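In structure tokens, one chain follows: the form predicted on its own.
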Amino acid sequence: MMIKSALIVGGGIAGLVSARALALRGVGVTLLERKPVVEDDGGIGIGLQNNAMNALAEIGVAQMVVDQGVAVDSIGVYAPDGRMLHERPTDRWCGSPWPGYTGITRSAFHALLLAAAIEAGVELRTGMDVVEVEPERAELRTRTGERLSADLVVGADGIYSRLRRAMFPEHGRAVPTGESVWRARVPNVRKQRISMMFGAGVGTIGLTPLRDDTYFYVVDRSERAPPRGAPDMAERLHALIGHVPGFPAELAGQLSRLPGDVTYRPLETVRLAPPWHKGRVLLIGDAAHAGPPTLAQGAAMGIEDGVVLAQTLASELDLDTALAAFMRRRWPRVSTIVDASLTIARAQMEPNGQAAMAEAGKAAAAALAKPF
């Protein structure tokens, strides 16, 4: 491995797997996080397709997943008046062992990662709010004034990433898209099949199975936002969509009621252009590319981006070199991947938007049969 040491900022999906992908080859790695703890980000579950699954095998930490999780083998689509117009196998790519898609709780799989990266000797640092970058020395400066550098910094700290700001300003922004979602956890209800719905008067409604829940969430335009901090969100979501026949008014009516289980987030969109480094510095996940949540696969991409991360600099003789092949191996992926996401958000807003859809399904899935 060309470097020694590297700092992590972001102890996120993206942030954890690239430590430990780091640390397995021999770095030393310090997770530097801004919260107190390093925890999940308050979301509900997360549905992890099988290109994600074959990159967190590249770590050994994809049968954990299937452990605390569960396997998922078909995907039902839904017409508005709730009948299933077709219904297809989860898609194994590349020769995979591994399940199609696998269902977790969010908490639970940061959970897992949070552990593999010290178990991997990730050194953890929390309460470390970074407030400037020098890419050039790859050094950093915290807001109590400590100074930190290494061999490679690597910013995995999401969508409003600070180092983007400061790195390239002029995309300092996540652009909203005008789209929000709400997210809920179904209590004690276990699905068999992912479930999709279009057309229903918003964008999609959709379900992921969970161990022992449901996870349930709905598109919808974000000027129907409920007011910030209302106390009835799961009441608001079920004024929304509880009389959609089918699954999304039978899981409507029996959403949770505990605080923090019925959520709701305007969607916004990141895409970096390339290259995503300056210096020694380099940008990974949400805060170089994220999209929505239409394809399930914006932390795929950042998961992927890790243990590509760790590949090239492996097989590489020069950081310079190794970040160029990093760039190659990412951004046409990634790029496709998010444009197709952002496509079908637009369309599935529309009267007409399946053909759209379609072709944005079709090209996403032609770019995720290929090896990341």
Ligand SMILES: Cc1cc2nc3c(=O)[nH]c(=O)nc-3n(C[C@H](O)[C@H](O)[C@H](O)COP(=O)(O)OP(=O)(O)OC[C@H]3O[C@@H](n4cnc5c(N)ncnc54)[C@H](O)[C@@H]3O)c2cc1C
Contents of the next structure:
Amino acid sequence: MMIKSALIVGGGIAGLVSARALALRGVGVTLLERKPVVEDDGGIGIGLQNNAMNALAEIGVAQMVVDQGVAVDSIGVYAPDGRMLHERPTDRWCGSPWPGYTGITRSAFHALLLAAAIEAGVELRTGMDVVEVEPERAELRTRTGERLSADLVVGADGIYSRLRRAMFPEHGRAVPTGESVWRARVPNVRKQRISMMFGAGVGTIGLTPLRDDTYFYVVDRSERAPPRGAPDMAERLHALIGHVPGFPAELAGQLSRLPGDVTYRPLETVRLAPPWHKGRVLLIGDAAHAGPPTLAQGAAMGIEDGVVLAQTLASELDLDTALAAFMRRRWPRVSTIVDASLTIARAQMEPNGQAAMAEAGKAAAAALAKPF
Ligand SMILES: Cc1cc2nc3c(=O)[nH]c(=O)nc-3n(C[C@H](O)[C@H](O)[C@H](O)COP(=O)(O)OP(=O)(O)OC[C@H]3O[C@@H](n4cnc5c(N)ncnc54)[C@H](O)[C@@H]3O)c2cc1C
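Could you present the same protein in the form predicted in complex with this ligand, rather than the form predicted on its own shown above?
And the full complex, kicking off with our chain again.
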């Protein structure tokens, strides 16, 4: 391996995966997370599609995900009156032995990635808010004034990446899509398949089985935002979906009232043109690319980034060549997925958006059918 040390900024999914992937190849990795603990920010559940599982298998954690989550074999598309319009199997690509789709709680997924990173020898430093980056020297400064450097810095600091804003000020901000998403956990209701419902007066209603619960999300227009910190989030979400005749009554009726079990967030997007690196600092995950979650591929793309980074660093002779090889592998695939996610998000809000949605879905499927 041509690098001996790496600093990873951010203990999200992309940061944890890249940390383990590099540590497994003998790199001395320190992961810096600004929060006091490494944990998910309250996203409830996540769907890991087959390509994400293939990448997780490369770092030896796919089986743990299957054990702690639930494999889902089919996706049903429903009309607002509850009629199933069609059902199809979840996709497996490249002869993969892993499930087409695995539903898992975000907290369980984060905990297992963290344990896997530590097990591989990653040094974890929490409470480390990185406020400055010097790309040519691969040097970071934290809020407390500490300076750190390594052979490579990986910026996995999420959609509001401070590293991105410092390195590429012209691409600094995440752009709102005009939509927002409600997410909710319905405890102790288990569903068999992923369900999606269109045309119910909101963008998409999606439902993902978790191990013991059901996670669902509702995409809506951002102008109908709840007041910040509203105490009656479950009631508000109920008002949004309660009138939809085909929405499963047991889900609407059993929404969890626990704080954090119903969340709301405006959707934003980042599409950083290549290269995602400057000097010896590389951005990955949402820091470099984030589409609306219409294809459920955001984390999958960040997971692939982490695995491909370790592969290219191991196969090339110098850092510049490795970063160029990384970009050649990542950009065509990631840009196709981000563009398709955006097209689908826009089309969902159009009365006649079905053709555009189908076209974008096809482009994404063709990209995902190829190895990452
Ligand atoms: C509604 C919704 C549903 C989704 N569903 C799916 C799905 O089903 N499947 C899927 O594959 N993807 C999904 N995604 C996308 C997925 O959640 C994201 O792509 C993924 O979580 C991003 O991970 P990340 O590690 O890049 O960034 P983040 O999760 O944002 O992690 C960044 C980390 O960096 C830390 N950090 C930030 N700044 C600093 C700093 N200056 N110093 C130190 N640390 C810092 C943060 O505290 C955080 O821990 C969904 C997204 C949304 C919004």
